[in-house]
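Encoded as structure tokens, the following chain is the form predicted alone, with no partner shown.
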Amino acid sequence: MRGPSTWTMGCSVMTPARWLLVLGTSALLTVALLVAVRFAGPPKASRAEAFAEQGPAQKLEAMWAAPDFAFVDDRNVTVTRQALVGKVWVANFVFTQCRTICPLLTSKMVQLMRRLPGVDARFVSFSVDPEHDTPAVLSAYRQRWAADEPRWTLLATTQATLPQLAAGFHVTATPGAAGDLDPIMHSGVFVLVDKQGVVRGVFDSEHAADFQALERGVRVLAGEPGRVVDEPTDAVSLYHALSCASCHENEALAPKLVGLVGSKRELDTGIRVTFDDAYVRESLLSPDAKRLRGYPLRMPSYDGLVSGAALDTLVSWLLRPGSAVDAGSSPVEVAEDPVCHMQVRVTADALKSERDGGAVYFCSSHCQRRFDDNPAAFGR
């Protein structure tokens, strides 16, 4: 039996002094490794997300030059980085077939534009789906979201240049793997670029403080305080100003809202709730608290973006009596996309492929193509 004063390591005997020396050396090496990892930073593709995590405390310092590009926009006009010199601009990254984060990102972009009336800035949405998002497709997307906004540009990228664009902005834009929720994995940040084409901030607009910091940053860099936004006082104008119609008038993205007062809604947890004042208010302020079954879309929070009076007006309008059939009184029929495993509402216009075992439903044409090319890879 060994006494407390010695430990055996191989064929040698370690004295307490030597053991302490080994422990101290190991500790120093561990600290050195942690420091190296800490300052090595995240992979280049996620560098923008790392900056966004700093939140609204960003000081608008020069970060890196925005990459060169030349893409055709939704008006069939070629737009380049050089063409934007002299303008402050905000960039984000979306694709039109996305049913999860992209509608939220586009809604936030539209909100930002509407909160900056009269400010000489530009707003640029790069498509991360070159295969599908042609200028014509992007034009239709604009019509649904903000047809009358001349400062917004939607750019159709190409398969050859998208990787270079993503690397230049230090964002992620790659095809999703089988089983991923989205067919394309991409960053959800907003990038603020100054008049010289230099990135001055990266923001996560999903958080109210970040969104407000982004708005302030645009104003500061543009050198224009801008006029105060006049909040609509009638419910219909509010409904459209908050981009509610862009999603809720497309039942593939979000449920209809009119004429549902008193109806039962089924959540993704299986619990059924009543469409009443408390539910509508919570959905507007904390939309992730109760998510309807069959809808993967992330809804933006309007907490801090609308006044109490505007909230009351909108809620009262949504709760007005209607003659619509109670869409939530019967169970919602959903199917699982075999490619990404997303829940899909089974409707007449849902994407589907017929197999021997019946219809197979998909969240997007991406998943449908992947399935049709090799059904066996997905167990069919």
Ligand code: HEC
The other form holds:
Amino acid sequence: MRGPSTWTMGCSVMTPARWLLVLGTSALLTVALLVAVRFAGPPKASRAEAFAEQGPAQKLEAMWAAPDFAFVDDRNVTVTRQALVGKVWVANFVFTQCRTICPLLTSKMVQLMRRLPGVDARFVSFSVDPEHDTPAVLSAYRQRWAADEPRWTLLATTQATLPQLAAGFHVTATPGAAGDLDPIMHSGVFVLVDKQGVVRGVFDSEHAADFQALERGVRVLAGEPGRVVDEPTDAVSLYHALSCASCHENEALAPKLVGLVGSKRELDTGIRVTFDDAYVRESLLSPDAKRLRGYPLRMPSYDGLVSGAALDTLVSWLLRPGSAVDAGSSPVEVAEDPVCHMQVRVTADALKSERDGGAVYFCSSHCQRRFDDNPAAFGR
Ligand code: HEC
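Can you give me the structure for the form predicted in complex with heme C (HEC), which would complement the form predicted alone we have just seen?
What follows is the entire complex, opening with the chain shown before.
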């Protein structure tokens, strides 16, 4: 018969002695956990994101001091936190080989700079890929995105100091070591830092209201009043100023936008839609409503970033007749990246490795490297 001092766990019956042992072990584990939490502080990886979730309601209160750092930038100049004292700055975290979220984040950073013309602020993109992103690589990246922007600094971090930097900003930045299954994990937040080096806000650039709050925050802290941003009036200039070209002229990232009017586009749901006025407008304002098949990267929303007139100009330009580079009428061939399981397009320049069973396709060279290091881990 089972008395009050015995306990059934699975198939085993617990005697009082074993019960005490379990109690003692769990007490020890609890103490160990509490000590670990105490030393690690609050769960740092998510702290910045937790602030970002407050959205545009943030009051620009002092949060914590930005961490110290000294990194070489894309112009081979060493930039330190100290050197930025006296400037308002905005930080984000990217890596150049990333084909998923980073182009989206960089396009937002570039839009932020363009919306703050003449404002004495700095924009700092920390690379979370110390191994690959050298100053020369970052310099080439700048050329693709905003060659002409002196206020933008791209910093090459080091393996030894990246964890400290990430902890200091309370963001995640875990470079994948060889053999890891995940690509580099990093936070997509934008951190606003004041002239004294104190963090005053953390924003999720993907929400239009947050992005606008970030822009306002820079102006408030820099003490520079808002002014109307000069918007180009012709479509081609808009296409470049709004970073459309940085993604859409690189077929590995996004489709060419020529000669598509009237063609059928295949969505990730398998549904086919016509490339017309309504579809193009929706692509610009609510890009997640209809996702084109085979693109791991998401298109940024331009809701709130362009005037109605600029939107009309762009839409009618995108609907112009032209020779089709990709008529989109034939079904799109896509393959699954075995590492991150994203759907990627099978194109001539797609990243691939040859295996006995045929070609294997990847969303990024990180996934490819991970696969090549140990194909068996991915069942090949
Ligand atoms: C950060 C990269 C990026 C930027 C910047 C960008 N796009 Fe896109 N765009 C994409 C990707 C990726 C897709 C396909 C995936 C999807 O549908 O979300 C796409 C899809 C589109 C589509 C639908 C295309 C089709 O073939 O059906 C249109 C139209 C479009 N973008 C227009 C623009 C315009 C205009 C701009 C500039 C105002 C722009 N994009 C800026 C990445 C980008």
